[in-house]
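A lone chain, given as structure tokens: the form predicted alone.
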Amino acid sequence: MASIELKNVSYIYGENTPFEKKALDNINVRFESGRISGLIGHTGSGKSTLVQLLNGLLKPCSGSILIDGRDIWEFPKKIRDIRFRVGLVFQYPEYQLFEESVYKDIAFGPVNMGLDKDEIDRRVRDAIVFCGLSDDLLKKSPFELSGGQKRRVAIAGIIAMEPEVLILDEPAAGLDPMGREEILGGVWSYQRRNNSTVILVSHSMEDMARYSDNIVVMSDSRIYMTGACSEIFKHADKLVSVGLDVPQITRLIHILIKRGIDIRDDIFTIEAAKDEIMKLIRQKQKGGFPEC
């Protein structure tokens, strides 16, 4: 799978115009392939606007893109293969369906690849299995679905790509938190299955730290810091101070902390909370347990 990288680029949105505004300001910054990076900031601090340079959507003012090593916009006629190759599932994708069928806004990324029939009928099929749709939604508008279910084939429309580098802008929003376990824990599973490279953009701190590996914080137009979650979420004070968060549970250790736990400060899952709460109870029975 491909990694993906930003070296200098800077976006400027109505560029020497009045209503000139800066959106990314030197961005420097790899997405490493067969991993998923976890992309997360206050709103207005360039993270859309980056995913979109990420597939030539939009291009930099200056700098370069690379996919494993090569620019982007080196052939400018031919940046229509490269959103092939880098996957972009927009907030709310449901939005941009518009076939009459769903098998036929399933395939249309595969046609306008020039596949053959077999082969686009073989990418429709493992695309929905992926988004957990069934055969008898394929001959149905996607008008009719429920909203998850428009949810789905929208992105089963870009899956069905079979894209390198996927880009799912908040693929769970406005779901219930069954939709979003759905949606995202099968991101997580065909991720895991295919060691493709993913970027998630989310608010919620509980997702990335549940299924990001890495995470890069924007703030202001530029990178604030990059690293593993466990790393991240060490510095909860420096995420509050941009207008993030950390997870409940992060911020229930941290807590405890303070009032004298003897707890370990780089924990971000609920699993790994129980594991170490565990080991202090089990001190407690041996009278081992801090005083608070």
The other form holds:
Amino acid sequence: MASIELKNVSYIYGENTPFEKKALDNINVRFESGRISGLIGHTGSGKSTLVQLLNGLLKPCSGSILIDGRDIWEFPKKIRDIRFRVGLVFQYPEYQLFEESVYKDIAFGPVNMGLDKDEIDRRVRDAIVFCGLSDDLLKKSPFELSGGQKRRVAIAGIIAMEPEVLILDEPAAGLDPMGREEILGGVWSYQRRNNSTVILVSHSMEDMARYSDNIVVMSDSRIYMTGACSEIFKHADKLVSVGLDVPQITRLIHILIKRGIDIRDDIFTIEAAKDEIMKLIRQKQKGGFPEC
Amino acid sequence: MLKDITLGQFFPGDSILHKLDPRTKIILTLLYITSIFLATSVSGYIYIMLYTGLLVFISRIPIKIIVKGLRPLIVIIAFTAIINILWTKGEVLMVDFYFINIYLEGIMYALLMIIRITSLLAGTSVILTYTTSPIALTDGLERLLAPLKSIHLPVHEFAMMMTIALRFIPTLIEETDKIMNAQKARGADFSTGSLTKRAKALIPILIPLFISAFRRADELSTAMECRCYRGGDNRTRMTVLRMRPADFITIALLAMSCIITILLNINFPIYKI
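Given the form predicted alone, state the structure of the form predicted together with the partner chain.
Below is the entire complex, every chain and molecule, led by the chain shown above.
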């Protein structure tokens, strides 16, 4: 599986016009292979530009993007092959559906890759299972489905290309908690099964804490911080200063620490917090302080 | 990319022309076009060039932009000029080369045609399209055409449709851009292959685009109904158009200008065509 790296990448919209706007400023970052990397940043920090650079939809104004050490713009005419290797799911991907059946829509990417019929069939069926949809949906029109189902079909359309790197831009935006869970859980199990490289863009710190291995924080067209979740969420004040936050449970833990309770400071999921707090309570009960 | 297309050429500014009432500017455009077609003498043409120059100057639109706006029409202008040079018969023969006969009158006529077309374009765009926002323009049209309501023409509805269409052009361009990128990410290819292949490649863009346009239209109509929109009857406006003294003065000036062109034709027919 592939790692993807940006070296001294800058991107300017409308270069040499009065409307020039710098979107990325000398970015150096590496997304490790076989990991889920979270990408967070306030609105307009350059996240969307960055993900479009990764699969060659935009060409960097300077610097280079390397997949396993090779520049993706080495052969500009073969940029389509890069797009098959780096799958990008846009925000609200359900608006890109167009075919008459779910099957055909999911097959659009594989057909463009020029695969043979049996291989396409296998990939479509695999992809639909990954996305937790049943086989009998395949014959339906994508426009008959519910919002959450449409979203999953659109994601399946990318997964069917079996990309080495899968990028999802806010895959759970606008869904109810159930839908979020299904989509992100699906991505998580897909990644664990294939050991592929996944980049997840999200605004939800809770989702980040739950599903990503490391986090890249962007602010004002630059990389602000990178590191494992536990590293990043320790710096609550730094995150707040760039318009972000830590998961609510982490905030609670920080308040507990401030009140003098002896608890680990690298907790950012509710499950971990529950375990830790229960442990403390049990200790205290043993020690004879049944406060709770 | 698609974003580079400029639709409607409005160029925001603060000049006298920008501040005029849109109705005035529509009338001015008509007057201006009339005076251009009235000019038939060289002195008349010189006069028109001068006051087109003056209009460009007071609009404070950079010359570069006006020239850029004329660029797509170079072919038409060149074509007209060549036709005129080759096919006008006159008295003074300049070139006699086998079947090609070029007369001085032909060259003269071609030159005047070039002046006519360029000043027509530069002038109308400076008076109207560069200095009036599309929304103000539809507003002005609605008010000017208001008398037609008495013969049951739905003037307000037409103006509203035009306003909405203009409002959604940038949105649709943005949407097209997004859909194109999403399909490109799935390996769609819009720029290679035969014509039929390229036409087919548009389907993955057009279908989602139409669907979202219909969805938007539906949402917009609901939103308008929620705010009690029910057509033009007794509807008041947020910005009421008001003709000020400056408007009447400019109209009078341009009307006078029309008369001057006629007078120049009669009194100084230096070169009558």
